[in-house]
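As a starting point, one isolated chain is supplied in C-alpha cells, in the form predicted on its own.
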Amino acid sequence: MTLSTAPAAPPGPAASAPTHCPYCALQCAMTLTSTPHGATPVTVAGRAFPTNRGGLCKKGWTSAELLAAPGRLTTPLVREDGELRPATWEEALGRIVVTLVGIRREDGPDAVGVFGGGGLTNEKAYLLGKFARLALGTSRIDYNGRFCMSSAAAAGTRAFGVDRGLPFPVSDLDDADTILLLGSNVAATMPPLLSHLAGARAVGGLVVVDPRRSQTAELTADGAGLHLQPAPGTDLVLLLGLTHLVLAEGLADLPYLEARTSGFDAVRRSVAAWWPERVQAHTGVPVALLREVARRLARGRGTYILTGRGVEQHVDGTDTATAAINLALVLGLPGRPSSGYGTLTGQGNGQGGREHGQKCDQLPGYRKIADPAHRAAVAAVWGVDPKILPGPGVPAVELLGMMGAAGGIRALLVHGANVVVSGPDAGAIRAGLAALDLLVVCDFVLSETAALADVVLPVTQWAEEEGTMTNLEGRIIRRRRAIDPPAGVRSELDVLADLARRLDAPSTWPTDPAAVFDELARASAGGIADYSGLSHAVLDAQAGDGVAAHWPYPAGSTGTPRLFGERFGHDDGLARLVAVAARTAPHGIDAGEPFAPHAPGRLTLTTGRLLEHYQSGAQTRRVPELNAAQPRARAELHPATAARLGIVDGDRIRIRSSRGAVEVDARLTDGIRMDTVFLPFHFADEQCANLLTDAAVDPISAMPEFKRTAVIVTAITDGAEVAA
C-alpha cells in the first residue's frame, strides 16, 4: 500500500486574498488583505458576487476577529487527573491511537464514532468519510447537518430525484413578483439575501409564514406583503390547506402536472379533507388571509416557494417539506423560467457537507453506501477491495444516544461541531460524552464540547486555509489563505493523514488540498453531485471565483445552474407528487409530556437564531462587538402572556420541560403569539436552549423537533421560582 508521509508545505499566504466569509451557506465574497501590526490579522471588504453583491452582514465585517479571538488553541491538549493540559503532539496523537486500537480490538470498529460538520470544506468533509470507513473501519459516521437540513434533503430526494437547496441562483429570485417563505428568518440569518428579495416586496409579493413577527415578517409590511402566523407545529396543515385552495378554485397547472409528474391523484385526495375553516382551525391563520395567500401563488408571473428549518425542524418535517413541494408542483413552478422551488441551507456548507461521504449512508457525490455499483465505483479511485468498506452507520441522533450504551460507542472523534449546545436534550448528550473512554474533539478554540474531551487539536481556521465549500445554490466556491496559521496549528487534513498512517490505513492519503479535491472529483464522477470536471485551477481561472461552478460539473461541462429545465432526476424524467396526512391525533410535544395542555405556564417553545450569532455560537460569543449586541439569551414573550404569568420585561425566568431547565431574561413582544416562546439557540450551559428540546425525530430524515416543545415558564424573583 502506499501512504503520506510528511504533508507538503502549503503555498504562502497573498497579501490580499480573494475569498468566503466563514458563516452561511448563502458565502458571501469578500477580499482578505493582510495587516500584519493591525488589531487583526487581516480587514475585511466585501467582494462583488451574485450571492451578496460585495454586501455583508455584521457576522461578515467582523470575521477578521475570529483570527485574534482570546482562547485561541495553538497547542494539543490532553486530560490528566481531569484537566486538560499541554501537551505534543506527538504525544496526543499517540495516545489516541493506542486507545482506538485497544477499543477497536475489544469491540471491534462500530464502538468508534466519527462526527462531523457542515461547516467542514469540500476537502475536509471528503477526507473524514474516507477517514472513517478506511482509516477506522467504522459505519458510525454522521455530522451536524443532520440537525438542519435533513428533512428537505430527503423530501427533496423523493420528490426530485436530486437534493440542491436552490436548484436555480439565487438571482433568479430577483425577478419575482411573489416568494414565499417558510420557516426561514433570512433578515437575522443572511442579510445580504434581502436584495434579492427587494422586487416582489416592491409589488407587494413577500408572503412570509412564521410563528413570530421576525425581522423577516417585518418585511412584509405597508403593503410589502403578507405575514401568516400559524401556531409552532402546524405548516403542513397550512400547506395541505392551501394546495386544496389551488385545486378547489381552479388555479392548478393541469398541463405541467399531466406532462412532467406522477401521483397527482392520490395527493388531490389527501388535500381535499384540509378545506380553509378546518385549516383556520388548526393554525390559527384566517380564512381569508388563506384564500389571498393561494390566488397571489397562482397569478404571479414569477413565483418562488422558499423553505427553511422552520417547517422541517418536526418530527413530520420530511412530510412538510413535501407539502411544500407538491404546492410547488401543482401550481407548476420547478423547472420553470422565473419560478420554482427551493430550500434554504443553513451551515457554511451545509450542501457540499453532505454530499461527499460525512453522512452515515453515502459516499462521495451523493452516492448510496449500500449500492454495490456505488460502492465499486468509490473503491476503485480509494485503491480497495469494496468489501471492506463498512454498510450504512446511524443518523446523529442515534449515533450520539449510542454513547456509552452497552454495545454502543466507546470513542468519539468530533469535527466542526460542538454537540453539547447543537444536539437536541443536550443534558443527555453531556451525560454520553462523560461515559465515553475517549472523546477528541479538533478546533479551534475550546468549544463547551472541547472542553469535555480526552484530547483537543488545535487546528487551522477559515483564512489559514485552501479549500472549496459548496453554497445554497450549489456553487463551488473557493476558500483561500490569506494569513499562516499560529505556530503549533495543523491543517485537519494533515491531522486525518498522520492518523491514518500511525493506524496503517489502506490507500493514499494526501494532505493538500487541491490533491484532495482532486480525488474528491474523480470519486464523485457519474454520481448526482458529479464535480469531475472541476479542480482547484479550473476554479481559480473562472471570471467571479467559480461563479458558473455549479454541480453536476461532469467532465467536459460547465456546469448546470439551473436544474430541472426539461426533465427532473428521477429515471423517468417525472417528478413525483407524494400524499402525506397531517398527524390530527397528540405527537411530539404532546405524546407522554408531564404538562396538561391548560396547566399555568404551559407554553409551546420554539428556538432559532440571532443577528448577531452563528450555530453553537461558539465562534460570535468571542468577537467582542457581536457578544456586546447579544450577550445572553432573551426568551420573547407576549406581553398578554406575561401579564398572566406576572413576568415583567428584564425579569428572570425559568423555562422547563421534561428534560432540563434553562434560567434566562424575558423579553416582551407582541410580535409573538401567546401560546408560544421564542429562546436562541446560540448559548450555553444554562442558558442552552437544547437542554429543553427532545431527541424525537422525523421517521424519514432522522432530523430532531426543535421548533415544538412542550414547557413550563414561571418567573423568578430573588432566587425563587414563582408559581404561576
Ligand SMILES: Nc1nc2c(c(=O)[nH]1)N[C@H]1C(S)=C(S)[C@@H](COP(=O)(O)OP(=O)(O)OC[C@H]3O[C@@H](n4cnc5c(=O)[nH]c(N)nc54)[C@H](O)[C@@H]3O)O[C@H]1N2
The other form holds:
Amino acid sequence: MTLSTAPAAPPGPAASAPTHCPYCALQCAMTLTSTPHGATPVTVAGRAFPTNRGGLCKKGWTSAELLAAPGRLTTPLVREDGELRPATWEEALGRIVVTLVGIRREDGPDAVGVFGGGGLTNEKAYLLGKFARLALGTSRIDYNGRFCMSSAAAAGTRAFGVDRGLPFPVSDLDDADTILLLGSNVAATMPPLLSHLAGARAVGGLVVVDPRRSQTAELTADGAGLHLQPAPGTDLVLLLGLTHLVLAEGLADLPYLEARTSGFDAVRRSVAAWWPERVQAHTGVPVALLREVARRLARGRGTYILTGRGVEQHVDGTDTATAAINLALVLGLPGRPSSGYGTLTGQGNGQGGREHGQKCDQLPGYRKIADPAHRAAVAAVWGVDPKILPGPGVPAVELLGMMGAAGGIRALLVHGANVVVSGPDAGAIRAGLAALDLLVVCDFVLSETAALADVVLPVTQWAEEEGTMTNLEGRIIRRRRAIDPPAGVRSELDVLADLARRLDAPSTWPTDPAAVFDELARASAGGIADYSGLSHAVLDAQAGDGVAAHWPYPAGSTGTPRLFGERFGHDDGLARLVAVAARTAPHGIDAGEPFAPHAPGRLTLTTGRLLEHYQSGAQTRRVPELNAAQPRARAELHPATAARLGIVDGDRIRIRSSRGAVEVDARLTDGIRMDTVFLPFHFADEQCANLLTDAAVDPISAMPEFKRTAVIVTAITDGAEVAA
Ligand SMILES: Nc1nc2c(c(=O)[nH]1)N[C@H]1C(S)=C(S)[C@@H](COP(=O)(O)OP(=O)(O)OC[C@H]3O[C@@H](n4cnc5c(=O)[nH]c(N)nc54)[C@H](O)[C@@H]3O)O[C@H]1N2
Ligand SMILES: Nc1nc2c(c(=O)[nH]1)N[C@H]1C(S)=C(S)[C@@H](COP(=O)(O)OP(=O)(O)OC[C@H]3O[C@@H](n4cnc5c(=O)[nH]c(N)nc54)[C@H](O)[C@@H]3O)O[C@H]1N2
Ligand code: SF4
Ligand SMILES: [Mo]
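Having seen the form predicted on its own, I'd like the form predicted together with this ligand now, please.
After this comes the whole thing, all chains and molecules, with the earlier chain placed first.
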C-alpha cells in the first residue's frame, strides 16, 4: 500500500466541469467554470438534466461562494489547554491513533463510535463503513440519515422489499393529474422539482398535507389543488381515514390487490373504525375535504402519493409511511405506468448514503450485517475472514446517548454531520460530546460540532473532488473536480486510508475515488443496491452525464429507471400491506404537567426548513447572500395565538419544552394552525430548535420525533419573561 501525506498530484483543473449541486437530493446539474483570479474561484450555471431542467435554487446559485468563504479549514486543529490550535497532519493523526489504540486496549473496539453523513459521496460512505468494521473493529457506526430517511426506508423495505426513494424518474410526475404530497415543502426544499408538478396543478390535482400553509401549500390556491391542515402528528389517522373512505366508496382496485399484494384483509379490518367524522375529530380536517381527496385519488388518471419528513420524523413515522403505502396499494398505484408511491430523499447522497454500509446494521449493496451469506460475500471482497466483521451496532440516537456512559463510547469520529445542531435533544448531545475522551471531526468549516472537537481534520469539499452521488431517483451521477483544493487539505479517502494503515488494518485502502468505486461496485454485486455494472468510466461515457444510471445496475445491464413494473422485491414478488394502528390516547408530549394540552402558552412545536438554509446551517450560514436573507430563527405563530399570549410580530419570545429552551423572534402568519408553532432548525446556540426536541424514537426505524414537541411559548419584554 502506498500512501502520501498530501493529496495525490491533482489532474490539472478543468476550465469548466459538468457536475451537480453540493446540497440536496435533487442533485441539480450545474456547470462550474473556474475563474482563478476572481473573488469566487468558480462561477455556477444551471445545466440541462431531467431533474432540474437547467434550473437551480438560490442555494445552488450561490454554492460556489462556500469554496472561498472565510473560515475555510486548511490545517488540522488540536485542542490544547482547552483551545483549538493549528497542528501538522502528523501530529493530529498521531494523536488520534494513540488515543484510539489506548481506548481499544482498555475497553475494546466498541468503545469507539463513528458517525457518518448522507452528504458523503458513495465512495466516502463505503470507505467509512469499511474503516469502522476493519480498521476500528467497531460495530458502533451510524449516520445522520437516521434522522432523515429511516422511517420511509423501513416502511419501503417492509412493503416492497426494496428501499429506493423514488422507484421511478422524477420526470414521470410530469404526466400526473393527481399528486398527494404529505409533509413535504418542495417549493422551499427542492424548488426545481416544482416544474414536474405543473401538470397536476394545471388540472387542480395537487393535494398538500401540512399543518402550515407552506410555500408548497400556497401552490394549491386558486383551484390548483387542495390543502389539508391536520394537527402535527395526526397523519396516520388521516391516512387510515382516507383508506377507509376509498374502501367504503368502492374505489379500491381489487384486481390489483388480488394479483400483486398480500395482507389486504388485515388492512381492511384495521381501517374499519376510522370513519370520516372520527378522523375529523382527531386531525381537524373536515369530512367533506376527506371525501373529496379520496375520490380525487381514485379517479385520477395518473396518481402519485409522495411523502416527506413532515410525516416521517415522528415516533410513529414508519407506521405513517406504511399507511401511505397501504393507501397507494389499495388504489393500485405502485408499479403501474403513470402512477406510484415514493418518498422524497433529502440529503445530496441520502439515497447512496443508505446503501453502502454506514448504517449500523448494514454492509455494502444494502446487505445485512447479521446475515452470514452477506457477511461472507463482503468479507471475500475485502479479503478478510468473515468472523472478524463485527455484528450490528446501534442506531444514531442510541449511539449519541452512549457518549461517556458506562459500557458506551469514549471516542467518536464524525464525518459529514453537525450533530450538536441537528440531533434531537441537542443539550444532551453537547453534554455527551464533552464527556468523550476523544472527539474527531472531519469537515471543511468549523461547524458547531467541530468547534467542540479534540481534533479537527480539514477535508476537500464538493468542487475539489471526484466521486459519485445517488440522487432521489436512485440515479448515480458524477461529482467532478473543478478546482484544486487549498494547500494543506486532504481528501477524506486519503485520511481514512492513512488512519487504517496506522491502525494496522487488514485489507487494502485505495484512495483514488475511481478505484474505491470499483471496489464498492464489486462489494455490491448481487445485493439489493447493485452497482456492479458501473464505474466512473461507464458513468462518464454515458450520454448526458449518467442520465440513465439508476440502480440496480448489475454487470451487463443498462440500469433500472423504474422498479416494480412486473414484481416487487420480496421473494414472492408481492407487495405487503401491513396493518398499522394509530394511538388515540394522550401520550409522549401530551402527558403530564406543565405541558398538558390546556396549560397556559402550551402549543405543539413542529420544525423544518427554509429555502435559504441547508440543514444545520454550517454551510449556508457562511454564504453572505443566504445569511442576509435569513439571519435569525423566527418562530411562526398564528396571530390569534400571539394576541392571546401578548406577542406582536417581531417580538422576542421564549419557547421551552421538557428538554430545554430557545429565544427567537416571533413571525406572525395566519398560515399556521392556532395550536402549532413552527421553527426552522438551521440555527445554533440559543436559537437551536433541537434544544427543544426529545430523543424518543420510532421503535422500528429509530427515527427521532422532530416534528411534534409540547412547548410553552411566552413573550420576553426587556429581558423578563412575561407570564402567559
Ligand atoms: N432549503 C433546504 N432544502 C433542503 C434541505 C434544507 O435543509 N434546506 N434539506 C434537504 C433534506 S436532508 C431533506 S430531508 C429534505 C426535507 O424536505 P421536506 O420534507 O420538504 O422538509 P421539512 O421542512 O422538514 O418538512 C416539510 C413540511 O412538513 C411540515 N410538517 C411538520 N410537521 C408535520 C406533520 O406532523 N404532518 C405533516 N403532514 N406535515 C408536517 C412542515 O410544516 C414542512 O412544511 O429537504 C432537502 N432540501
Ligand atoms: N428539529 C429538526 N432537526 C432535524 C431535522 C428536522 O427536520 N428538524 N431534519 C433532520 C434531517 S432530515 C437531516 S438530513 C439532519 C442533517 O443534519 P446534519 O448532519 O447536521 O447536516 P448538515 O448541516 O448537512 O451537516 C453536515 C456537516 O458536514 C459537513 N460536510 C459536508 N460534506 C462533507 C463531506 O463530504 N465530508 C465531511 N467530512 N464533512 C462534510 C458540512 O460542512 C456540515 O458541517 O438533520 C436532522 N435534524
Ligand atoms: S434544489 Fe437542491 S440540488 Fe437543486 S440547486 Fe437547490 S439545493 Fe441544489
Ligand atoms: Mo434529511
